[in-house]
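Just one chain is shown here, as structure tokens, and it is the form predicted on its own.
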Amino acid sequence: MPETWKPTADIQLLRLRAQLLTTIRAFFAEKLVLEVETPLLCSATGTDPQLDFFASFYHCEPENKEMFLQTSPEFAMKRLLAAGSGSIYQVCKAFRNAEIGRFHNPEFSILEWYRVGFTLDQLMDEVAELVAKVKGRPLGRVNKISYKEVFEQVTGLNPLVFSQKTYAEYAIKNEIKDAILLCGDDHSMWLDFIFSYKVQPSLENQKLCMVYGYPAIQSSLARINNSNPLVSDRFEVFIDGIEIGNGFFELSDAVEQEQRFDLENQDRQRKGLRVIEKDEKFLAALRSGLPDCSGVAIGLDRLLMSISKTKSLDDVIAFPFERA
């Protein structure tokens, strides 16, 4: 019988952890880009219907309430931001129910961090330049491609025009017949699943790779491109192929936000999934304005898998959800 009280990861790597996180603090100490703690346990919580969440009860009469563990410090780090925080990071944890494998954990760390002022072009540069300093070397030629081309250039299909005649024609050529019945007419889901089996393979030979402009039914809390109805200003960064970040030129326009909330709602409810009731904190802050900002965030766990060159988080986690 194996010693379960025994950590998984070995104590050197263990080491590096702490290593990264020095070398993360010392990296934004030197922008000035201030460091915050926000609450994990929550009143609310966000209705993205492809999140699952944990929730838990508060006992002190006369007040019993439900309260939930963030999926991102992101709600709360935005109230920060309207307040007049300027620039700010954190690393913490988040919780995501459901999710537990190789490449998750329902415990895991994150680096999350907010540019005032900061296109999205920017923030991507920024987040090469952490890379390269945690990597301890240079990256070479780091890609950039936008969703759509990099998603034409593997499928041969448009992502930004939906048409499932020609999706589900794509998913029997291409041995995915599992698409079809799964993802019905959902354009978002479609997207999901032919990136996930298709596309992001294609980006395992490149050391680092952003793609950036998303579809717009997968805008998340990112801002629908000016120039482009039907791309947002939000990317996604790629370390061989595994994915480790999401990053948004931010969202401020509360109605829309609430809009979006109530949507992504309507769409809980079609799955039988539970409705969620608003952030109304997290409106408020952004109906007294959010600053223009860019906000990225990284998953720490699988930032140290790439540096240290391991197969799976339970090398990087000292107790993983099995030996919680």
Second form
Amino acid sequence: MPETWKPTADIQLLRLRAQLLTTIRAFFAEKLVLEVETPLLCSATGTDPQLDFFASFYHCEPENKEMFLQTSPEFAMKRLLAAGSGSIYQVCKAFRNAEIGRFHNPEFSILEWYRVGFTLDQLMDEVAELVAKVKGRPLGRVNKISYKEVFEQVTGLNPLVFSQKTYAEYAIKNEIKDAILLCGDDHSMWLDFIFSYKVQPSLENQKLCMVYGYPAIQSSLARINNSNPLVSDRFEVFIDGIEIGNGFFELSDAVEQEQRFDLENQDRQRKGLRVIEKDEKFLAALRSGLPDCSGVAIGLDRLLMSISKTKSLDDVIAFPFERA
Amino acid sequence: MARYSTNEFKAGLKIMLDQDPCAIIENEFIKPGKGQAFSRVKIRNLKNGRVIERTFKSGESVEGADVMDIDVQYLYNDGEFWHFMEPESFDQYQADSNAVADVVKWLKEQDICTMTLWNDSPLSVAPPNFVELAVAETDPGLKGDTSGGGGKPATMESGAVVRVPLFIQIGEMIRIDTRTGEYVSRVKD
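Having seen the form predicted on its own, please provide the structure of the form predicted together with the partner chain.
Zooming out: every chain and molecule, the one shown earlier first.
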């Protein structure tokens, strides 16, 4: 019987975590990016059908109000941006229900920042600068590659144009035939399957790789690209093939944002999931005007894994879910 | 039988897959930050021992397999079936050649084996980690050689062929590790 009161992470790793936070704060202080705090416990949550949330009740008779633990600080931080905060960052906890594994803990630490006036490319450069800083050494060449290019390089498939037949043929030839039944005619799920099983492992020997131009069907909260409607202005950060972060050129159009909420809610209904009330405060902030900005969220626990060359989140989190 | 969701998948869990009972070896949770969650599972088919990989959508559920391990004593072989008995209840089980498979070469009457039952029928038999068997046949050893270097093949009373030191003679009892199939020591009376 293991002694479950004890931390799973070595004390040395906790020191490394403290040092990481100090470095991050110094990095943003130097750039005059403002540190902010927003509520973990929120009256609204996102509609993304792929994100399961924790809900709880505020008991104060006669009010019995449902509250949600944030899955990310995105909506609240954008409200600050709309209110004229300028560039901001936050280190906080985020919560995602039913996500557990070597790279997942239902409660995890996020570093999220927004740069007013930055293009996506400028923000990618800043991510690389931060990673080099926290790793304490220059990274050498940072690989930026488009989703389409890396996907085609590895699989020969076009990720932007769906052909169930071509994808299925690829799956049979490449020993992922489970994808055929699981993904069916769901383009986005096919992309997730093939990217996770085939493309991502090919990034393992790259210290830092940023994949930009995610397919428009996976735009999340990013803008659709100006010149190519099949592509969104979204990137992901991979260190040694492990997904560390996700960034957007932020969607600021309130009408389009509301449409995406509605579409995701329809998707939720099809999947038998609960329909989520749209975050009206967030939509009102967009209506009042979000400055053009790019933002990114970095998983701090995974970043710490990478810095310490450890194998599991349990090595870097004092009390992971099973010991919480 | 209960159904298990992928969230409950962990090493050792027995599930039904393609009508066969299987044991989960490893379950990996895969999920892009903004995307579909999958469970990538390594599974051993308990009928043929083959290890395969399967992917499930996270949250999907599968039927559990009514599989359990019991300790049984080997009784005898009647030419077609191998008979075992659970020593406390005296329940008897007859296993066919599929269930016994190549374990047959380690079976000695009265030895305690582990039997895996599926829906109360024998699915497979595992021998004890160590067995003591008599040497039925081997080349005559060189007198005075006790170094154990080199070695020679010896056929046991149960049919297994084991590499033994040169000094081992026909009729001697030896101890064997069934996991590696290797000679461990001579058994002294």
